[in-house]
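As structure tokens, one chain now follows by itself in the form predicted on its own.
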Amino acid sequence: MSLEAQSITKEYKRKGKKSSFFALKNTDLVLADGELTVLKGRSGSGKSTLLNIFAGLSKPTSGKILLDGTDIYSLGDGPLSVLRNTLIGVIPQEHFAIHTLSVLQNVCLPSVLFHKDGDVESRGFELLKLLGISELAGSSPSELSGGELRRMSAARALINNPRVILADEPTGDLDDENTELIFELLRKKACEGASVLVVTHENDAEKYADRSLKIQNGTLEYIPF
């Protein structure tokens, strides 16, 4: 399976002005099976925009996102939602949780909503254990620190064993030990065949990556190791 950006442009109109802002300009990028790609760049350079377009969350102004040859933005809302839930796991930059559900219930939610087979709770608990927060499975998200919420989000993104993992600053609230834990888990998923894209500012991220990219003014550059 391949996920490919072809000539992606994202243009934002400036309110009350004739000029536009281009977050991305004719961007091409293939996320291959079994590869972990690191994407760096300054704030506002287009990193998160590209990740969200890959995730099916933000339609590009022009260009295509091809999943095994099919443009995902040619799909209707229903099929696109099923595709995202089935094949793509997103670790968002912002914390998101339903506070009326427990931590474990939040993690399992993507599987429960689409009636996935298997023991979902056992799978969710195992992910929480891998991420060092299994003791918080029954807690409310409101009781968690920023770093614990970040790890809960990672577990939720992985609950359906996605073929594509898109992580937006997944270690932003974490100490060195847990930063290493997250990157080792993402590296493991890539070695198991997933396509992994990580937007990050971490200096040591390259040691987990197959390739490193930098985005500047909406344009990608390859960074040699």
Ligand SMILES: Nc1ncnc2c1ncn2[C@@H]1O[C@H](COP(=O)(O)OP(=O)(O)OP(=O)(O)O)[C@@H](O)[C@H]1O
Second form
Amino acid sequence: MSLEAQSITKEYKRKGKKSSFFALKNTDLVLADGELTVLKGRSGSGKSTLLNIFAGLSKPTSGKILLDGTDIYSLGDGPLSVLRNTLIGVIPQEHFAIHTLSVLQNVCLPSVLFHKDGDVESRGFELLKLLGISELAGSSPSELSGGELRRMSAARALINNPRVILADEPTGDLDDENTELIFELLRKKACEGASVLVVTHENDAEKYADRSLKIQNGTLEYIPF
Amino acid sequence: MKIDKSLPYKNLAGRPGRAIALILLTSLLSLTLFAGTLVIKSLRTGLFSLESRLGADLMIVPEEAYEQSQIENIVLNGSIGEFYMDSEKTAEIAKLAGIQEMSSQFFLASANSGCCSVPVQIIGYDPETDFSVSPWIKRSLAKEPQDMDVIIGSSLNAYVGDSLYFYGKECHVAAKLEKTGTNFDTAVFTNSNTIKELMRSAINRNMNKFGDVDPDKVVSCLMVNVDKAHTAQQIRLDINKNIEGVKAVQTRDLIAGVSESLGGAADLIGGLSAAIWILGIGILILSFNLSVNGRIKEFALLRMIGVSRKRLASIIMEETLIIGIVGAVIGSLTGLFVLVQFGTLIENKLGLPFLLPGTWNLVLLAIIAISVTVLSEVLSAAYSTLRISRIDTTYILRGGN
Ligand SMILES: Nc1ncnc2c1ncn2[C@@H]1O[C@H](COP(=O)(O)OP(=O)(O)OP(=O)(O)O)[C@@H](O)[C@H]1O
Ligand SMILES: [Mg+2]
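Which structure goes with the form predicted together with the ligand, now that we have seen the form predicted on its own?
Expanding to the full complex; the earlier chain stays at the top.
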């Protein structure tokens, strides 16, 4: 299984301006099984845009995202949503939580909402333990610090054991120790066969990566290491 | 952990202030709809019931009684009175063309009696010829009333089998009538023999202001139905022109004032309800929009973890439905309780005939009010729900914003 971006272009119309703006220009990228890809680039270079297009959340202006040969954006909203739920795990750049649910319920939501079998709750709890926030399982997300929320997001992205993991600055508000913890976990998932794409500014991210890419003004370039 | 089904409930419970405010607003809408409709309907039924109790095209009364609006006061304002005209008039009127049926009635104001803290209106009718009150009385009393039997209005404080004394005469309560919502609910009916007996007793005790009348030679009022070939108007003019000392009144004219005030009251209630609804629906639309805006990140998250547009819309709609149903039921039940509890008070305040519909009609009306309210709630939320299910997730998920 592979997820492949084929000459992706994303054009944004900016309010008040006549000319449109290209956040991505003719981008090709294959996310292969078992591979951890690091994506770097300056702010505004198009990292999140690319990640969201891979996640099935943002339709590219032109180009395709092929999953085993099928363009995911040719699917209807229903099947695409199922695909997002079952195959893709996203750690978004911003903090997101349902504040009326507990931390553990938030983590389990992608599974519970879709009647997945198995003991979701203990799986969720294991993930929280792995990320060092199991004592917060019963708390409300509004009581959590930025770093704790980030780790909750990571646990939520991993609850359904996705084949594709898309992480948008997953360590942005974490200390060195927890940064290491997250990268090790993502690396482990890649070793187990997942395709992992990590947007990051961490200097030693390459340590965990199979390859590193840089994006500049919407154009990708490979960085050898 | 069962969040899948209960997510809408959790969302509501997590913001109790918002849920309670929306439920209260909804219940106000359903209360207004239910109570407003019910009051208007009860007034209409009351008018209809008054019309059928009068049950005649024309009422013929002595001229002085007409000039003093006595018949109006008795029928519409709940005052009591007595007036008499020569029973010879009956024969004179019967000779006129166009009269299909005619029956006489006798009025007597009671002195205080056991059943009633205030004097009541006693109405004597002739079971042989009567066509106006008999159909109604027969619903409560299958056989003909015997001499010294009385049939009492539903609001009087006595029961079948009780004895009541009028002018020292013992009468036997043979039946209690159905509620009509009109002043007939505080009246007492007897056959003509009985009322004449009571009149004689009143005269003997010097308690009748017509001390010199002979009960056998007078009547108070004639009820007349005209035949198909004539209009009530024609016969009224005919009687008023040709028969001395009496005045014919069309029942329609008599209750025209009532139906006019009823129309006014209905317009007022309808207008008020409409204003509350327009305002309420506006507030609902606004607050659904605001609440959806405030939760845009939650909805984006749900989309991210694989909730489809349709499913997202149904989660929000389920929240709306819970609020709608709970609010609408509370509102209608409150309305029902208030109207059943305070119906009489409303009736007195309005001074109009007021008759609540029967249980099944009440239930039906409540179901309709609840459905309409829930439907309006759903429609009010439709726009914001549609909008949110079509949000561009990336705009929110991209970060920054
Ligand atoms: N919805 C939008 N409308 C208009 N312009 C947009 C929109 N989304 C993104 N952009 C623009 O596209 C460019 C790329 O945005 P993107 O979010 O991908 O950047 P990024 O590389 O993730 O930056 P950062 O490191 O700050 O998160 C930016 O210049 C941004 O202003
Ligand atoms: Mg970004």
